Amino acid sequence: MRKARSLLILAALASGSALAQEKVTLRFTTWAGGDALKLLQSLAADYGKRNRNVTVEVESIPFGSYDQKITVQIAGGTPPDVGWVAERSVPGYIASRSLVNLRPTVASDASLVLNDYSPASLALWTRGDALYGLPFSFSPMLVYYNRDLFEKAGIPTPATLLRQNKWNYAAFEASASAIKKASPGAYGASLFRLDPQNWAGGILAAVYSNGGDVFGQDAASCALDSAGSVRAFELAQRMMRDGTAPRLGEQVTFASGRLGMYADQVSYSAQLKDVDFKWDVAPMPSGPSGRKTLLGQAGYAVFSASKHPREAQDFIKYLSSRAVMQRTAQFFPPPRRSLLNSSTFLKNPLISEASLRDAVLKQVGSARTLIVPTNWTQVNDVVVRNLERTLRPSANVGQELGRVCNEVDAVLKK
């Protein structure tokens, strides 16, 4: 009996050794750019040195077309092995059974310590006992502001207004107007990213703080025509009409130095390391319903059609290790609580510890994740198609958002 068991163990070891020696190339997709992409490429190379039989190819796809390309690749039988997945894409991928359940892998590795993750960061990825991804970023939307433009306008910065308990959307709008007046070649602020496809960013912080929402309960109905949502979009319309904010799709970046305030996440700071003006970050303004910003999440996932699921899951274990998350924390606020509240995250080369505490740590508790239906892509298409019409200077925003909701509700019923 003992001899037979030994033979079985030797056979298992031999099998494992054979798999370990097989040459494997993993495709790892991301939408990272700049220094964040360089870091991921460096991590992939480091992993290859530790696992000589595995090569990881990092492929960056623009965020606006990311899910569309991944979906096409899945349909064509050429999916990536490992990839970033944004929070609003998670329900669709899980519903279509495109992601591997990582629970057995996580359970077998004590170093991953799920108890260290914020429960809110795991809820999005969990269905029953299954876990379809491991988050690496847990980032609230915050305000980047150009200190030079504020100084030229002679007005207090968002940080100063925050200390005076005056940092609200009325102050945001007034500051933007003052910047535009002092610097006619610049804009005061923008609540939208350059690509209208990604409209669900800074404007959602304004929606939430005004008591509005995108969806009703369980994402079963549209709430963009609620009073709070209308107030937020009217703010954006008013600022575009007054010329204090760039029009939708106008290619004016914060990094150009021509934008006084811009809403994005910590990872955007990587694009600002070489700019020739002074800048800082602050929490989003407060509104009638308090300070409720958007919480962005993204995680690592293994695609079900991967030809190398074992190696892909091992690569995710490496990326989610404490040591690696310490390295990525400079761009992505870590979901591991022991790191988020440590000097690992707060010693950022571009943002002061005080600003990170105000803009990230103090906002996380009240920040909200946008929970979307499985057919979010179709819903998003409806909103994007109607955005310009809704925000045109003469538009009745409430009526326009009512039309949007009629279309969205029809999509949700399909």
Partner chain sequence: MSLRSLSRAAYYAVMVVLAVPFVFPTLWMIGASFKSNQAIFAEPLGLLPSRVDWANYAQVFRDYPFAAQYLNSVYIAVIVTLATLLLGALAGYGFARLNFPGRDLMFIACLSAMMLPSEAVSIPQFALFKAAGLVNTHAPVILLQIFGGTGALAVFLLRQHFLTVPRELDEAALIDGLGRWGIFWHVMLPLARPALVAVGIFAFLNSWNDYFNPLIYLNSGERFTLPLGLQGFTDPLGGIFWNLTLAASTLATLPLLLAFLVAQRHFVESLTSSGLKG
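Show the form predicted in complex with the partner chain, please, because up to now only the form predicted on its own has appeared in this conversation.
If you are looking for partners or other molecules, they are not here, because only the chain is given.
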């Protein structure tokens, strides 16, 4: 009898300690690919070693289907706990109350000094006093340029022009034209991505630097027909008409070696590992309103439907810590100012330190994030549908963008 009782007590003790150390499995979703995915997997494993009761499973979802899958999972009651959220989706997730306010956790943690984040990097995630995510990438659009094509054309590179204070959109256009003349099989430059859905990439840097915008105050009205925006689109139209830029939908990538200049983020350099031409990066050119590039952003967030919000937030704290962000910095320029200057970020295997300083560090201060309305997908559809018409050689760009804005304004009022 006594033996049985002591056994019972033992069992109770065992179950009690099991309760304190309850096993938690966190699901962490991302659209990262290649080496970045491997790094995230090893970070998740490291975290599991430090926190014996937590296992983090990294789930990779194709970028194009990311939000669809997350939405079904939230609606179906098996939401991921933590995940990447793309900048264009942030307003929608916040509006549908799908993200946890991290402010109380972050404020209580001394190692996560929010002052270290550049204010521009937090704007997208902030509503009043609440903070719905922590960015891990703070990535300005920059210019990739083909040094071989510049050499062949016998013209100064963007880096040289930058030092002479002459790196502006007029010089960009003239360089592109010279490259096209010297290498007829190539194109001078492109301000657009292969996929027109992604039109906002390069052209927005030109729009901002010309004093234009996509939206007015609070993303409540369309500003694509403002004078500055029209100037930027006219530049793109001119370059396509001259044949210095590939037309929309033409499949010319920078990695093919047939494109003199191309706007993208640092992470694109992974595509250039094995190319047989020399290339480098420079900041975007400056325009009448200065040098204002577009800032690409993505962040970590905890989904409100998570059953383990405490552990999930702790995992985000780990991912956003200095030590870890120093490791992710090899792919994503870090939003923490103290790290942007760090040796890990500046020691990139493919890009020189001097170029990174010019193209990333010196650009982020004046760079802007495109903050979109919650129905961005519909707005984007309107723009994409009209893009080809707007950029036709004979089109009156101002008029066409006016029509686009009428349609966009109607969508925004809905």
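We call the rigid core whatever largest set of C-alpha positions still superposes within 1.5 Å between the two forms. Small disclaimer: the values here were computed from a predicted structure and weren't measured. Residue numbers count along the first chain shown, from 1.
Relative to the rigid parts that move between these two forms, the hinge contains Ser137, whereas the other entries in Ala32, Ser137, Phe254, Lys180 stay over 12 positions from any hinge. Comparing forms between these two forms, one finds the smaller rigid domain rotated against the larger by 17 degrees. Taking the core as reference, the C-alpha deviation of Ala323 between these two forms is 4.0 Å.
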